[in-house]
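For reference, the chain that follows is the form predicted alone, supplied as structure tokens.
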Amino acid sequence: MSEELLSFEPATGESLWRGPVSRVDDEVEIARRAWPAWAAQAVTFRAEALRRFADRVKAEAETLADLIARETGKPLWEARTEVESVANKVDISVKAYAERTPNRRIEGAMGLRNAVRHKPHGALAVLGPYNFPAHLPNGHITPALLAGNSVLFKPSEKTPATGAKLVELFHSAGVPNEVLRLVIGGPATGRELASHEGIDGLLFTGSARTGLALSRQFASTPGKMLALEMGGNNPIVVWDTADLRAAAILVVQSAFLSAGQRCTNARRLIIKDALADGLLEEVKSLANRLIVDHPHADPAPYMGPVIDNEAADGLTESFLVLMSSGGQVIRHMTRPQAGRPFLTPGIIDVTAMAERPDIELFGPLLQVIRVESFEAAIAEANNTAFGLSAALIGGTPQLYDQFWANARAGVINWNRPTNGASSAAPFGGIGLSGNHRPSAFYAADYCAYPVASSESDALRASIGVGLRDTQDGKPPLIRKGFL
């Protein structure tokens, strides 16, 4: 018997779904021989077998919605606003398309033409995440079949019925089997598929760990393309605000949206001290009234379990960690619900601790540090290897000109949270963030490459220097077409 790969749900623990792992030179084998025949088509056929996926998606808007909200345990509503995402990432992509990689050509002297056109890769690879099971790597399925790429997508081992769902509404769109292979399986099945000699790339979106192993391996294949979205260990700075309950709104917005399962949440928040204890009050406040519960919850739940009891456990540790190092807890970090990986929002003080650890927390876990100058905040947001959101609240234009400056990240934002980003936008962080391959409206970027040819309808060829004399003494005869 095959070996299997299983899906539970995380706020039941309920099995979900169970399929076969796949054989990886199988599905590199079929992807490699299908993509010539899709790239040959034109860019408008392959558009429109993604705007029937768009059309697809929200028809079974609803059944996805629900099977994302189990599987992930993030909340119906969330759910929700992910298919509407990936529903609308096809006009997106095709926009970006256009405007990124369009056919150019400038008219030279006597009929040449300089011309510049794109060109797909061929088979890339796809590795997705848990917490946006649909959106994310769907935020790389789309512009990479767009071009002409065919596809092998590998979801998380936690979140395969997404991806498996997924997969099936592109192919009931029309785009062939053959060109977009579903990969099950679990870390090794992500290894033998990223190290394959058949793929002619690979698209990641996961932790820093991860990313940093697959530039490691991909440093002696500089033919292959590699495109890293990574996490984030984001800083929200609040400075001078008197509307200190707007303020909060957004800090926890940025913290604990997802249960802090977003690479964009802010993991720090940098306050001026002399705002720090009316601020921690309003963020600790609401914080109380945030409901935890599972996805399909009435009253509706602002925040799902995490992942798994795994992640749920790391994270009661580092808080436990956080603690024992000098930090001082404004609000403890529980788990309601034995067995299940529920957590209420953690809030602990760093600003004593000599040394603060520079990971990503991935889960509703926010540490404070409060700083007396504005230049100190700026200093303190940066203090970190990531690179990828940040955000000011409250502060004059003139501050946020200074900080946007001055602010090592890839997504900076002003009076809005960490975790505001427009797919209309190129989305990327620099660090440990990311490789400089920013994904969303500059996905169309890596997924094709750019060509420069010179052409010319009539042959003409001349040398006018360099060449010796002909036997007889006269110069060589120099025409057009020939010597």
The other form holds:
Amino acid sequence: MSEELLSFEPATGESLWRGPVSRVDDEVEIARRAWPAWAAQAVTFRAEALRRFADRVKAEAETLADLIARETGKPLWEARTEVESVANKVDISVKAYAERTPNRRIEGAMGLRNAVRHKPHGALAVLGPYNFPAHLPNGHITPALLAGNSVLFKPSEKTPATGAKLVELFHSAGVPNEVLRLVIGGPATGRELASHEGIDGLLFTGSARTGLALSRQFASTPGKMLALEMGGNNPIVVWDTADLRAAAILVVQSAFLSAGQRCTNARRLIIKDALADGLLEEVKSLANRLIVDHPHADPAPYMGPVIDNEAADGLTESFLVLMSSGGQVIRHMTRPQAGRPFLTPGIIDVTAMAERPDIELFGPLLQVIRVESFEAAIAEANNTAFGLSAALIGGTPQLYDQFWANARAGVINWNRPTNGASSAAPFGGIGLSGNHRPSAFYAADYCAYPVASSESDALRASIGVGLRDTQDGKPPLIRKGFL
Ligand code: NAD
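After the form predicted alone, can we look at the form predicted in complex with ligand NAD?
Below: every chain and molecule of the assembly, starting with the one above.
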């Protein structure tokens, strides 16, 4: 009997899906055999199949959103926005493919030309996270398929139902079964897939811990593509502003959207000391009003549960550790429903802590740090090995220039939340947040490699220098100046 994977609804604990763990060798063999025929099709043919996929997603939008909401616990309204992003990804990827990997032809003298064209890598593995179980893997899958690769997609073991549904929608749109393979399993299956010699690359979205392990593993195979999209310990800096209410809304959105389970959520609120009491009062009173409930509840919640009890336990424990290490509680993080992973937003002032842990606390937990000067705020923002997103709220254009120039992150915003990045822009981080292979609009770059060709329709050859004249009376083959 083959091993099975089960998925549960975080909000209720009910079982949602079950399916057999995949045989990685078999899947890789199928995908390897399939990619050359897929790559040989015109890109317009592949784009058409993907456009039909977008139509299928729109036609089944409610079913898919309902499934995402059940499987992740995120509110239904938010799951609907995820489905929209999935459908929109196709047009963005077609545009990005044309802009980022265009064919170029530079005509030279005498029929010579230099050409630049792009080729797919072959069979690419995609490992997905649980927090955006459709949109984020799709951010790799769609551009990879468009470029002519075959794809082996392993969804997170916490969201296999959404992964299976996504693959079903691709297949029903006409993407061949052999070209996109669903690989079901947990970290062990992920390791097997990542280390399989039959794959030509790996496109990963997930934690820095897993990304680092993959990076070490791929160090011995530099010829394989490795694109890593990892987590963050993101700062939001609030500086001079008369509108503390609006600032508080941006802070709450940055910290608590998706129950703090976005890679771009703000984890550290860095505030000018003189503003701190007033701002924190606003933030706290807004956080008190956030509805934490089932994804389908009425009235609609702002936050659902986190992904499972283990994650909720880890977060409440981290809150206690911060408290016992000198953190001053501004708002307690609580578990309103015994046995289920709902969490209320936690806010803690860690200014007095001598050593603050530089880890990603992936949930609704905001740490506050008070500073006296803008230079100290920037230094504090950069006081992390991660570098995904950062935002400045308030200040002046000059201060924003200073912040932009000095903040170390792949996403830097002004008077906007740290999250909600656009798919029409590149998306990636530095430090522990990525390996300089940004996704979203720049995903095209890692889905194909450029080939430079020097070409001539006619066979023409010459050696301009270094030849003796012939002894047989025939004129020399090559005359000076003819290159
Ligand atoms: P995770 O690293 O635990 O898992 C991601 C995937 O990798 C899963 O499919 C998992 O099965 C697989 N995996 C786990 N260990 C593996 C190993 N040793 N070898 C191969 N595969 C392995 O991540 P998660 O908890 O599912 O997702 C949350 C994390 O993702 C957070 O850290 C978040 O910040 C990050 N994230 C980053 C981005 C981004 O674009 N930068 C976006 C969303 C989420």
